[in-house]
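One chain is shown next in structure tokens, namely the form predicted alone.
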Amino acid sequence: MENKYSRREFLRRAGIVGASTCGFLLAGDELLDILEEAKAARQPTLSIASKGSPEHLVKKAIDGLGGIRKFVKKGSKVLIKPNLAWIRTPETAANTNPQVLAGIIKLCKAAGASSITVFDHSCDNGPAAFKASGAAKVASDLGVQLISGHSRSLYKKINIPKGKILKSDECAKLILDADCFINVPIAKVHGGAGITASLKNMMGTNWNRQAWHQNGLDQCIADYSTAVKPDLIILDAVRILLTRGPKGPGETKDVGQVIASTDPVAIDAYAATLLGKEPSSIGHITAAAAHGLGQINLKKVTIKKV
């Protein structure tokens, strides 16, 4: 006659023989959870937050990942970059939402923080993207800088030795230097890329965009993140733009989530589906994935809903 167990009866089976080999006792019941804890380990996580404000969203999702102090340490310089690309308004979910933002930069003041600043280098102008937004609001409310990457001088050479097309690059000098850098997306879709959220939003860390557009952008995008990793990534899902993507205005959709991760692979797949998209289909997704930089499979990722 057959035998035939369930995975979970083969385990716990298994841990009775492994303890008696062994000599010592160990049940069943325990094996399996010492196993289900080292698989849990090796997986990237995404703490998905649902259900209020954007900011209590934001330290909901950061909580799931053990939350700020994990990230942020007593003294540290932090830099965070969102998304605040176009001269647009926050109902057009065309940049990262401003409340998204004041919730990271309290919790970071919160945790101790030395210098907090805020950093991107906007496709349409700075200063008036920044204001559109809702961001310079933020920075002036709560008294962080908030620097527009417009000047050549505000980066240095980096090398990109993993890189298949991207050997070197010019990378924020800001970002470089700090201790926790805290990349901040939004998801929306992208008429060259198929969509944008984490991996995507390092464009905004570069200083020559262009050259990415004209060598490869799918694998320029994921070259440049071989070598500029962020600590932490909070992703924007409060609204997200569906069409005519990155600027809009589109047709947006209301998600209501936060997501925060560590794998800027993992954590971009997950922007995809909320987007309509297979992440396969996404060739800077696919390309990252192929650079080992996190899960594309979704389904090998620990999903946390806070």
Second form
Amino acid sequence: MENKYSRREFLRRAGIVGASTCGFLLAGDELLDILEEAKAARQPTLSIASKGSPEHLVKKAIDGLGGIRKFVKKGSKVLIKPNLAWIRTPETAANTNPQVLAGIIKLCKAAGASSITVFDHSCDNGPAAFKASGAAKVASDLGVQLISGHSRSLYKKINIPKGKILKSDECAKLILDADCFINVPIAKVHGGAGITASLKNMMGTNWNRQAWHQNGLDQCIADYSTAVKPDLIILDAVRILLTRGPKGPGETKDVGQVIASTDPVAIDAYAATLLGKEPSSIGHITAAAAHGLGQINLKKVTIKKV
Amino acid sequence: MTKTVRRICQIIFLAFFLVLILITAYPFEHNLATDFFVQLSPLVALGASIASRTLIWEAISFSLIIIVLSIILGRVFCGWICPLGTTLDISDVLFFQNRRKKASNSPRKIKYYILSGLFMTALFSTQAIYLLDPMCLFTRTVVLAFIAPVQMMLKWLNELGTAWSSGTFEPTIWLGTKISSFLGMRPFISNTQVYFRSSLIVFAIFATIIGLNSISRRFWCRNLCPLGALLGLFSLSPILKRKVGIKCNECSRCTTDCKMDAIPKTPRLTQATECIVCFDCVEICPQNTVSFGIRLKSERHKETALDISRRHVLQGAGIGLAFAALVKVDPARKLAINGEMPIKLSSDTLIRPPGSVAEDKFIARCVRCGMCMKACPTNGLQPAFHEAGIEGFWTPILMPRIGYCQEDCNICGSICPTNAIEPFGTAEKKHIFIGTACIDRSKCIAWYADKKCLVCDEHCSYKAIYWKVVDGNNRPFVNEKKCVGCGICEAKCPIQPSAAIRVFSYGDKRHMTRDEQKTWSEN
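Can I have the other form now, the form predicted together with its partner chain, not the form predicted alone?
All chains and molecules follow, beginning with the one already shown.
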């Protein structure tokens, strides 16, 4: 019988099989990651929910990303960071909508979170801002802790190895200790930073904000985000503030959307378009994109409308 | 028995006094008259009214209670109510019990001379009552010399606790929440440390008053307290009088034991103006023959009448006049009434809380009790040191770098006992101008360093900061028509140590009436 393969051919094939087996054994984890990424690529980056009550929008938006259980495992410690910076009522759109906040808390509860804490380091008097924004009522109704970050002892020093300007900072311990950190910004224009959404909202988790302004605000915002990353971002665009941001009172617009994502740059780029701005014109978004924190070009972003 | 009742009553009033001060905190939703104790003092009501030539009805109506009480029962206020008197009694038990000297002839007439001096200053529209009125003095002591250091100590405790447990356990938050939930109110011990100027001076005065107890019991009340003197005048012949029965063998226990030295010469007599109805003599009498009862006429009245010397009263008044004249030649005064409008400009950082009446009246009315400083949620209200001249020592000024005037807060106006800060609504604050912000372009990083900042614009609640693109960068400007001088921009400015945007007192509209201020802002 004639040999099916020549010796050379056999050796060649055996070599390929052997090498790929060895390669797989050696680099299996990375390959799995690549597979995972390929799978993730099919997942939407932005899940945009419109039409419905704010609580309903939250659920729809998160379901678009694969459901809350993907982020909040049973028994995990959840920290929610809304934007409750100002002593302003919900109508002025200066703080995160309390119903959006309520929606998230309810979902986390349903997912079996062991503890849920809402935290913000307000610009105004913390408790007063919590009360005016409606968050205090939501928290007490749903029985979750609401903590104001006005004490330095609540913060812990962190290193920011990738930071260009910020090499270290003080971040709220609660965020570092949480199993799941959910950032819940509201979309607003901002006198200093251009817009405020996910990346800028992170400023309310650190202690010394003034230093950021002195050292270069945009780069500091981006640097900080390389070290402290939310697991999930829910952008409140139910009503957005178009002028006199971030404190208002200014012109508002009822957009009626809630956007869920894990990509802070993409979600901010989208928020910028909602506010009538070009994402690339916002310094901290471009700086974050340069850090590789996400996709700034909305054309390359998978958007799922639900 | 009666002594025990009196002691319980004293403790209750002291506790009530302290609680009222502590709950004078933001947000002020209970609307209780927490300035009650300061308003109880007839000296405050009369002094501030005379000095400012205004009848301050709020204070007068409360103090009438005490006046009527004194006419009927004598100086019961001193013995039963006055929190400073109670503190002196407590400190006496704590520190001076074994060192008590035998009752000596007290220089107790001094207080009448002080009183005459104080009234003289008030007549010449200078406020000096604040120095010695016990209600003002003690309220100020609690606010400036106790709350801040106690909080500081709690903070140390907290840091110790955190270091020890290295968790997020916060004893101050914990304590504050416990106490507040007990009272059903927000934490009055906030986790934010408060700071006050001249706390040490206030404490030193208080410590001296306590220390004088080593000379005799209630040295302050016997000899110095001008409110005691005033109440003494009202109780020259009260209806409730001390009676000594026939069983008295003149053992003089009551004479030696009387903490006010109100039983002179013989135990059968009583100096009604000095007696604070403490019932100590009733308790101590071995013969059980001393009692208090209602008597309209006293046959011994003449022997115990107030024997103050006319010459010394005039001397006291003379010193008061000199005081009034001397503080009025302070250079700050000259600037204050320069030209037609009585604009004060003693210092460009003299920023008064919103609702403050015009400067001259303000200084005459403010009794420096410190309640507004206690209530200010941002800690921005501070006792003035030199800003308002000697005359305005310890009056409240806003120091924006320490704390700004919070947009939704109007506590200082609601609790001012003499209406030096008139009550105002939060909506009204848009046209209560207390100063104007001013940008120092050589310090502002948005101006000289081309940095992205605009924190002032971000925080401004009154849309008074606007920005324009100058040389390709956003630069802040102040709209002086809208800026009310709340100082949030100065408080939040990232430039250290003093801000690049600062609030100065120019542009305040206190010389205008409220309506005029409103019209001005609308035009």
